[in-house]
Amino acid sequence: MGNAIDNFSLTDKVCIITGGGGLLGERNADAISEAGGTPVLWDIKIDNARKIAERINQERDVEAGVYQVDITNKVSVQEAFRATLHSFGHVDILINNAANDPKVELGSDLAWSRFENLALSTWVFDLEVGLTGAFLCAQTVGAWMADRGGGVILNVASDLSVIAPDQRLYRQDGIDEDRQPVKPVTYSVLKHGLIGLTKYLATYWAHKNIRCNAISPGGIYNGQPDEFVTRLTNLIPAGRMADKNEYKSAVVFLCSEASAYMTGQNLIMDGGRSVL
């Protein structure tokens, strides 16, 4: 262990980030590269992930990787991991970031998101991406790290891993109660499930020097409608949504030796919303 600042370094560490082409995936990749590590972006939608990797490579003179992966498919995960090892030689960190996050917006079909109406196919697909995908990636990458002396798994959860959605945020005037849009049940369920997976892996591989933690971000401001932002900020003691870069330092902390004695925990960063 070095001094307090040195412990945050990720120099020579290789980090796989699922959903690497998304909003938080990009921020996670920035965090890893800014701390000296090499991000490897896995995403089923490759174009944006490739753009992110190219930008990071230019700005920080690293060789960020990009692989097209269907994390709901075990063969796809295994093939991508073999390709990653072939290119980078080792993997030290896995960030399970990928998830479907259905946007609740005014539209022609306002009732689809309600619990009574949610399609079984939506339930299955959302849990496959957000929870089964994390399981398959941890099974493949985590087992490899465990066999080779240790590593870090970080599961990206949500404030909805510890609280239920407040459906008042999504209400629309002039719409019948049974057609009011809501945050679908799948998002909260899979994020709660990620916390269970985090605790399980933290104890299962503790003797193999694998640490597994979760981070639960609150809502990130990304151009949402003013009415929604006002409703949400009224529920947050800090009085605002998070900036898109606000979680990067916490990601570095959880992925580095700075958190060496921390495992099985859920770091909640939500401006105080969940304590009310």
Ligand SMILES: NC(=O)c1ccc[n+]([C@@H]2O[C@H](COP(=O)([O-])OP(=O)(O)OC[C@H]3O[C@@H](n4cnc5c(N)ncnc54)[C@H](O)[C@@H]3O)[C@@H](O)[C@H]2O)c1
Contents of the next structure:
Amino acid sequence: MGNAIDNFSLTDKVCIITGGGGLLGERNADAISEAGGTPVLWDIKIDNARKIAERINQERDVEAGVYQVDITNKVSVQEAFRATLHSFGHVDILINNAANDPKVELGSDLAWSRFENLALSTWVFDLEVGLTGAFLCAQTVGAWMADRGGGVILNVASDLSVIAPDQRLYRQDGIDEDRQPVKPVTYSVLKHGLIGLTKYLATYWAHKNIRCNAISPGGIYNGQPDEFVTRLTNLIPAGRMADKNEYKSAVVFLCSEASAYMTGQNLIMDGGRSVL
Ligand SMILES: NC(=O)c1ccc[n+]([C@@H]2O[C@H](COP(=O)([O-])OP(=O)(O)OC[C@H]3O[C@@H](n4cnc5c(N)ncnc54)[C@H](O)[C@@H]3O)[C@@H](O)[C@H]2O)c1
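Same protein, different condition: the form predicted on its own was shown, now please give the form predicted together with this ligand.
Below is the whole assembly, all chains and molecules, this chain first.
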């Protein structure tokens, strides 16, 4: 073990980030590269991921990678992993970050996300991206890590991995009670499921020197409507939503030797919302 600060270094570490082209995926890529590692962005939509990688490569002395991959498709995951290994030689960290988080106010029928109405296809799709995708990536990348002497898996969960959604956040005036929009059950189920996957992998591969933890961010401010922000802020002891860069240090901690004796845990960073 190095000194306390040296343990946070990710020098020479290669890190796959699923959903790397999204809001938090970009911050995860920044976190990895700021600590000296090389982020490899996996995303089904390649354009944004490419821009992020180009920016990071310009700003820092790294060669971030980008691969188009559908994490719900095993062949696609295996091909992306082969291509990643071919270019980078090794992978040390996997961040399972991609998930669907549909805006509940979207759709012609606001009641689409209510439990009674939720389409089976939505249930299957959300769980495929948020849970099956994490399973397939962990299976492919983790098995390789287990053979090669170890690694780190970080699952991006949510404060909704430990608490139920407060459906009052999504209420709209003038709509009947049984038509009010809600956060769909899929988000709760997949985020709780990710914690199960985290604990399972932490114990399953402990003897292979693989650590697996989860991070549970609270809501990130990203230009949401004022009324929503006020309602959510009222549920958060810290009195505000998170800044999008606020999780970076925790990601470095969880991916580095700084957390060497931590596995199977869920690091909840939610401004205190879940302890109320
Ligand atoms: N934004 C928040 O406030 C917040 C809060 C807590 C937790 N989270 C979690 O953080 C993670 C990232 O959230 P975000 O806000 O950056 O979301 P985002 O929608 O901005 O990014 C998700 C990314 O995943 C990609 N993706 C979707 N399906 C894919 C597939 N099949 N294969 C590969 N890539 C796919 C999308 O193209 C997108 O780039 C999610 O797991 C989310 O639940 C977000």
